[in-house]
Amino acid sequence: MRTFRGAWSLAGLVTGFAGLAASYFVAMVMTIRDAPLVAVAEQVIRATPGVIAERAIRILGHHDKAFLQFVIFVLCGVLFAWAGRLARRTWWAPTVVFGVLAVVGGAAVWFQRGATTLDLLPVAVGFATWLVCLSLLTEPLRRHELALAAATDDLDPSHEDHPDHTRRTFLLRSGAMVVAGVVLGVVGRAVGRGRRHVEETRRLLRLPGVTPPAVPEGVRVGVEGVSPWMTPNDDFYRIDTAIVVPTIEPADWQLRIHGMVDREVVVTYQQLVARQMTEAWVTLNCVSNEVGGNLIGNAWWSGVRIADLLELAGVQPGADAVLQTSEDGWTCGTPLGVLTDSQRDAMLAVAMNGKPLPIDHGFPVRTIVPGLFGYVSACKWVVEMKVTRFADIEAYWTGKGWSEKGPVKMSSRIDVPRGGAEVPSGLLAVAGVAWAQHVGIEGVEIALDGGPWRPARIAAVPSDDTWVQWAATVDVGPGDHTVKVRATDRSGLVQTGVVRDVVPDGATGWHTVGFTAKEQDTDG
C-alpha cells in the first residue's frame, strides 16, 4: 500500500468544504444575508469592468450569477486541494493558503453595505474549521506513511500503527466531515428562512389604493406571437447585481432622504403606503438590451410620487442629482429634474400588476422612473436617497463606462416572424413592439428584402410611457427573405439605422429578421 498525492488533495478538499459549510451555517443562523462566498461573488461583480460585465450578460443571460458562483467554487476547490498537498511537506504553508482565503472572504464581507464586525464571525468560524479539520485529516495520513515504512508482517491489522488502521481512520474522519458539512448546509438553509417569511408577509399584504390592472382597449394588434402588452410578473426581465436578493420585512423598511435638503426625511413602509397612491402603465427597458432583445417589459405600477417626498425634504439650490442606494449597496445616480417632473410621475413603487412587488423585483419598495434606463433610475430594495450633484458622485454603472444620464432610446422589435422561421408563402403577418418612453411612438415602418419602407398599423396606447404593438401584412414568394423595422416618435425623430453597442448609453440600429417562405402545397 502507498499514500498517493490524491489522499492529501482529498484532505484539502474535505477541509475546505467543511469550512465553507460552517461559515454558511453561522451566517444563516445570524440571519446575515451575505455568507462569505456570496459576498466574494458580489464584490467580483462590482469590480468587473463594464465591458466584461456586458459581455457576460449577453452570453449567459440570467445564468451569469450562477456561473460566477460556480467558477468561484471551482477555484476554491483547486486551492483547497493544493493546500492539502502542501500539508504533506509543512504545516504552515496550508495555513497561509487558508489564511489568505479567509482574508479575501473577510474583506468581501466588510465592504458590503452596512457591514459590522459581527458580520465577520462566519469567516472566523470557517477559518477555524479549516485549521481543525486539516489537522484531523492530515494526522492519520502522516501516520499512514510512517506505518508503511515500518510495517511488518506480524503487526496486528487492528493496531493503531498498522497501515490499514490509519487508512480507515482517514476515511472515517473524511466521511464524517462531509456528512457534517451537508447537515450544516441543510440546517442552515432551513434556519435561514428569511426569504420565505418575507414572501409569506408579502402574500398577505393588502395595500390601500392599489387597483388590479385593466388592460386598455385597443392596445393589442391581434397577431399571435406578439409579446403580451402587459408583461406578467413571472416573465418580467430581471437584471441586478445581487447574488442573494435582499429580503426585507415591510415593518423593518425605511427610506432616508438626506443630502442637499432643508430637512432630513425618514419614511417607514407604513407611512409610505398611507400616502396617496399614483398608478400608471410604464415600460422598463434595460440599457443592456440589444437591438431586438427581450430585456424590456410593461407593467401596471402603483406607488407614491417621489416629487412629493422631495418637496417635503426641501431640495436646496444647486442640486441636480439623487444618488439612490439599494439595501445590497448598489447605487444609481438619477437626474433630479426627472424625479420632480410633474408630467413624468416618477414613483416609489410598492405594487406591480396589482400585487405587492415580487421580492426579486424590489419588494417592499423600488423606484420607477419613466423614460430612463434602469441603471440610472430603477433602484430595487431602495433604502436611501441622497440629494446631491452629479459632479460629486459616481454610481455603480457610471463608474464602469456607462453614461451619466441614460435616457431610453427609441427602438422597435419584430416578434413575428421569428428569426430563422419557416412560413407559408403568400400573405404574411409581420408584427412586434416599439417604444420611445416619455416621448411616444407616432408610427412604425417595415421594409421587406431591402425594398421601400411601408407603414405598419399601430395599436392604441394609454400614455407615452408604454410600448406599442404594431402589425403589417406583406406578400412573400418562396425563398429566403429579410424584414426590418424602424419607428418614428411623436417629436418626428426617425429611429436611426446606425449600429451601436449597448455601451455607453444603449444600443441602436434596425432590428432585422431573416426567414424562409415555403411554397404551399395545393394538392387536395
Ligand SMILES: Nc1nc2c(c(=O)[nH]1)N[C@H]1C(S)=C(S)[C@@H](COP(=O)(O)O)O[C@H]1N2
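The term rigid core refers to the maximal set of C-alpha atoms that superpose within 1.5 Å between the two forms. Predicted, not measured: the structure shown is a model, and the values here were computed from it. Residue numbers count along the first chain shown, from 1. Compared with the form predicted in complex with the ligand:
- Taking the rigid core as fixed, one finds a CA shift for L68 of 2 Å or more between these two forms.
- Fitting the two forms on the rigid core leaves the C-alpha of P417 displaced by under 2 angstroms between these two forms.
- This chain moves as two rigid pieces, and the smaller piece turns through 125° between these two forms.
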The other form holds:
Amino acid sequence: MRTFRGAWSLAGLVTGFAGLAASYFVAMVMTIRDAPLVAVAEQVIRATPGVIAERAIRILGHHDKAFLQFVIFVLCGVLFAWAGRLARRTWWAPTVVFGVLAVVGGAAVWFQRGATTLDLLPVAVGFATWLVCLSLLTEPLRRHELALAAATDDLDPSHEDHPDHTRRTFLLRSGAMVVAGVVLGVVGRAVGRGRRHVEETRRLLRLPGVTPPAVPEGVRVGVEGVSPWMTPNDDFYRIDTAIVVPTIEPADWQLRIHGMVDREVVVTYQQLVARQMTEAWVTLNCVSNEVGGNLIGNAWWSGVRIADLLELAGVQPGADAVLQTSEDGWTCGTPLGVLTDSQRDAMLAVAMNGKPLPIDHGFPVRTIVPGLFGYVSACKWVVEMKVTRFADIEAYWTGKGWSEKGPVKMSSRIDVPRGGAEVPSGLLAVAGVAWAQHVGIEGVEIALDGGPWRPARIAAVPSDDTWVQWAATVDVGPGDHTVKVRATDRSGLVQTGVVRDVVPDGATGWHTVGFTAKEQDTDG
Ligand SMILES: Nc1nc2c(c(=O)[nH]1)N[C@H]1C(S)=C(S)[C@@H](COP(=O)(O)O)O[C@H]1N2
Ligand SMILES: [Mo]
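Could the form predicted in complex with the ligand be shown next, to go alongside the form predicted on its own?
Then the entire complex follows, led off by the chain already shown.
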C-alpha cells in the first residue's frame, strides 16, 4: 500500500497543473494580460517591503520575478500533491485546498489595476478543471485499492476490477491530462505572444490623417445618466463570432477587391493610410439590439472612402452587392449602392475615437457604413471585398435566417429614469437617445402613464448618421409610473409601436420604463 501514497500525490500534481494550464490558456485566449499565477506573483511583489525587494533584486538580479514565479509554482506543486493525498480519505478536503487556492488566485486578479469580473473567468475555469480532473483520477485509484484488497484477501473473487486494469485507467487518464496541459500551455503561449505583439504595434502606430474626437457643440442635453454622446472605446459594445479574435500586424494586412470589377485591386495598410482620410461621427448598431437595449454606440471614425477604392477597381454593370470577408472567415453582404453613395461616408476605418482601432473592434481595418446594421456592413478585420450579386451569395447571418438587407430601424431609448428606479416625487427629468441613421430624427415624444404624447427637447447633431440625445420633464405624484418614448424621423415616419423580435431584421416597439416616485421629505 505504501506505493499508493505516490499515486495519490501524482493525481494531485497532475490535476493541479492541468488546472493551471487551463487557466493560463483561457487568460491568453481572452487576452487578459497574464495568467492568475502571474497575478499572484505581482501581488506578492506589491506587498513585499521595499528593502526586502531591493535585496532580492540585488541577489537575484533581473531574475527576481522569474524566481518568484518559480517559487510559487513549486509551492503550488507541494499543495497539489498534498490535496491529492487528502483525496484518499475524503472528497471535501482536497476541494477545500483547491478552493482556497482559487480564492487566492481570484483575489490577486481582482485587485489588479483595471480588473473586471470577466478577468476572473480563467480562475473559475482553473478551479472547474481541478474538480473534474481530480475526480477523474481518484476514481480509478479508489477502485484500484479495492481491487488490490480483493485480490490479496481473496474476499471477493467475483470482484470485476483487475488491479492491472485500474492502474492502466489511472495512467492513461494522467497521461492524457499531462498532454492536454502541455498543449494548452504551448497554444496559449503562442496566442498570447501574437496578441501582445500586435497590441504593441498598435500602441506605437501613428496615423497622421487621424484627428482626435471633438464632441460637437450642443449635442448634450445635460441630464445626468444619459449615455455619453461619444461612446468610449472601452465601453463600446462588441459583437463577433470569433473565439480568438484575429491579431493582424498592419504590415501583413491587405485588402483584395475583386469579382465583378474591371481590374482586381490589392491595397496594403501603408497604401491605405497614405490616402485621403475621411472622418465622421457614426452610430453603429446591432440588429440583435432589443428595444431599449445597449448594443449601440457612437464613435468618431477615421478611414478611407470605400467608394474611391471601388472606383479604382471599376465596378461592372449588373453588380448589386459586395461580399466582405473577415480574416477569421466571417462574411457579410453589403448593398453596392450604399458603398458608392456619394453622400454617405461608407469607409474602411482605421481609427475609432482618434485611436487606432482596438483589436476587438477590427484592428487594423474594418468597414463602417452609416445606416446599416453591423451584420450586413461593419466587417471587422476585413481582408476581402468581392463585387457580386445578392442572388449569387449567402453571407454568415443571412444563411441563418436573418434578412439579406439590414437598414437600421428608427428607434429611441430611455436612459433615465432606469427601469425600477425610485425617484422623488415632483418634477422629474426623463432623457435618452434616439436614432434613425442616415434619415435623421425630427422629433421625440414621451407619454407618462399612458397619457398623451408630449414633445421632448432634442439636442443638436453633426449629421443624420448619429444618435441624438433628448430630454423632457414630467411631474410625477407618489406611486408607480410608466413612461414610454417614440421618435419621428425626417421623412415624417413615426416610430411604430408594433412589437417585433430582433429576427429577421431588427426589433420594433416603444421603449417603456417603469419606476416609483416616493413622497419628498419636507422637513429637511
Ligand atoms: N469579422 C467580423 N466582423 C463583424 C462581426 C463578426 O462576427 N465578425 N459582427 C458584426 C456585427 S453583428 C456587429 S453588430 C458589429 C459590431 O461591431 P463592434 O464589435 O465593433 O461593436 O460588427 C460586425 N462585424
Ligand atoms: Mo450585430
